[in-house]
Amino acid sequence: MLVAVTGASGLIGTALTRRLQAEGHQVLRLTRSRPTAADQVQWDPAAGQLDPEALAKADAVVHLAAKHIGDQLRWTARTKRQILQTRVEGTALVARTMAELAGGSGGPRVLVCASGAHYYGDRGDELLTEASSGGRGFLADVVQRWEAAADPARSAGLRVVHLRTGPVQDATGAGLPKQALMFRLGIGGRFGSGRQWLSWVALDDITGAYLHALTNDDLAGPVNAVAPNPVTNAEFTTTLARVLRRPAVLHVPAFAPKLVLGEFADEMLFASMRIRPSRLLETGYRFRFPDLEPALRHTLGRPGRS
C-alpha cells in the first residue's frame, strides 16, 4: 500500500512512517518545503495548493499536519486563529482533492485524519465514548470544525476516520520531557485538585491505531485513540514520581497557572476527559501499553525492579 502522509516530520508522523515502511508499505511525504527526495511532494495548505496527480498515486492518506497547540503557552488571538486555520484549511484541501479524484474513479480511497480528544470538552467524571456529544470550549469547537472539514471526502463515498488523540506519552514528545524534568528537580506535583482525568496514549499505540485504521474497513468516523485506562492528574503524578524515583509532594494551586497561562491552563491542565477507546477495542485492536506505568517505564528507560 502507498500511503501519503502530511506532517511526516512530526512526532507521530516520524514514528508512523518508520512503522509503515517496516511493515512493507510505501510512504509519500507531503511537505511544505522544497522536495529533496523522490518520496516527497510539495504542498501548501495555506495557499490551497496540492497536486492531484501526485496524490492520485496513493492508496490512502494520513493527514497529521497542524500547528501544535502547545507551541505557545499563552494563547493570543493570533495563536488561536493559527490553531484553527492550520487544521481546517489543510484538512479541507486534502478532502476536496480526494473527492475530486474519486469523481474520476481514481485516487486514494481512505483518509485517516488526526483529531483531538478535546472534542468532548471538560466533562468531569463522565465516561466518554465515540457516541458522546461534543463539548464546549475553544478546543472542542476547533476539533468539531476540524472533523467537519473532511466532509467533501465523506460525501464522495470515501472512508474517513478521525483519530481523537489524547496526550502522547513519549520521551521525545512535547509534554513528558518537561514534566519529567520538573520531577527530577524535585518540583513535580499535582495540578489543582488532581481529580481531573487524563486520557493518554503511548506513541507505540497511536502509530498502531493509525495502522489499524488504515487497514480495517470496519472503521469510519470518530475513533478514540487513547489508552483504555485513563488516570487522574493525581494518579499520573504519583506514577511518574514512582517511575523516576523522585518525590511528588508539591501541589500547584489552580489559580497560579490560570493566572499565568490563562485559557491554555483551563483547557490543557484542568479540563477533565475520561475517555474509552470503544471503537478500537470493538474492532480488535490490542494495546501494547494499556496501563500508564509500563508505558512511562518503557519510554523513559526506567525498567521496574526485578
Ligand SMILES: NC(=O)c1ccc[n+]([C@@H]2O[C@H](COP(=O)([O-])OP(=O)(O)OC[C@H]3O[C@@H](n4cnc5c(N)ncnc54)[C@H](OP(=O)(O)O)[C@@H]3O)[C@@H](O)[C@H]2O)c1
Given for the second form:
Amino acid sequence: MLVAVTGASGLIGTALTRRLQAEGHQVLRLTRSRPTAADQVQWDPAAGQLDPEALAKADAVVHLAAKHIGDQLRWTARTKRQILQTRVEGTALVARTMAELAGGSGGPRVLVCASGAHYYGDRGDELLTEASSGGRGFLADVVQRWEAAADPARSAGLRVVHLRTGPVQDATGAGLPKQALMFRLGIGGRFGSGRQWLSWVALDDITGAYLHALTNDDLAGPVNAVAPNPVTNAEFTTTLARVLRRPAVLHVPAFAPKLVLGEFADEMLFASMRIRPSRLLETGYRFRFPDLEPALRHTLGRPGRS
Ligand SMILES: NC(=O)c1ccc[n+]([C@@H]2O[C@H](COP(=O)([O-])OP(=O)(O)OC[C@H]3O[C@@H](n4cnc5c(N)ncnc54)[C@H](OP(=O)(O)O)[C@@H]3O)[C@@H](O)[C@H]2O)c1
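Having seen the form predicted on its own, the form predicted together with the ligand:
All chains and molecules follow, beginning with the one already shown.
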C-alpha cells in the first residue's frame, strides 16, 4: 500500500512511517518544509495548497499535521485560533482534495485522521465509548469541528476514520519527559484531587491503531485510540514514582496551576476522561501495552525486577 502521511515528521508520524515501511508499505511524506528526500512532497495547509497529483497515486492518507496543543503553557487568543485553524483548515483541504480525486474515480479511498480524546470534554467518572456524546469546552469544540472538517471525503463515499487519541506516553514525546524530570527532582505529585481520569496510550499502540484503521475495512467514523485501562491522576502519579523509584509526596492544589496557566490547566491537567477503546477491541486490535506500568517501564528504560 502507498500511504501519504501529513505531519510525518512529528512524534506519531515518525514512528508510524518507520512501522509502515517495516511492514512493506511505501510512505509519501507531506511536509510544510522544503523537501529534502524523494519520498517527501511539500504542501501549505495555511495557504490551502495541496497538489492533487501528489495524492493521486496513494491508496490511503493519514492526516496528522496540526499545531501541538501543549507547546505553549498559556493559551492566548492567537494560540487558540491556531490550534483550531490548523486542525480544521488542514483536514478540510485534505478531505476536499480526496473528494475531487474520487469524483474523477481516482485517488486514495481511505482517510485516517488524527483526532483527540478531548472530544468528550470533562466527564468525571462516566465511562465513555464512541457512542457517547461530545462534551463542552474549548478543546471539545475544536475536536468536534476537526472531525466535521472531513465531511467532504465522507460525502464522496470514502472511508474516513477519526482516531480519538489520548495523551501518548513516550520518552521522546512532549509530556512524559517533563513529568519524569519533576519526579527525578523530587517535585512530582498529583494534581488537585487526583481523581481525574487519564486515558493514555503507548506510542506502539497508537501506531498499531493507525495500521489497524488503515487495513480494517470495518472501521469508519470515530475510534477511541486509548489503552483499555485508563488511570486516575493519583494512580498515574504513584505508578510513575514507582517506575522511577522516586517519591511522589507532593500534592499540587488545583488553584495554583489554574492561577498560573488558566484555561490550559482546566483542559489539560484537570479534565477527567475515562474512555474505553470499544471499536478497536471489537475489531480485534490487540494492545501491546494495555496497562500503564509496563508501558512506562518500556519507554523509560526501567525494567522491573523479575
Ligand atoms: N501526541 C499526543 O499525545 C496526541 C494526543 C492526541 C492527539 N494527537 C494528534 O495527533 C497528531 C499527531 O501528533 P504528534 O504528537 O505526532 O504531533 P507533533 O509531534 O506535534 O507533529 C505534528 C506535525 O504536524 C506538522 N505541524 C506542526 N505545526 C503545524 C502547524 N501549525 N500547521 C500545520 N502543520 C503543523 C509538523 O509537520 P511538518 O513541519 O513536517 O509539516 C509536525 O511534525 C496531531 O494532530 C495531534 O493533535 C496527538
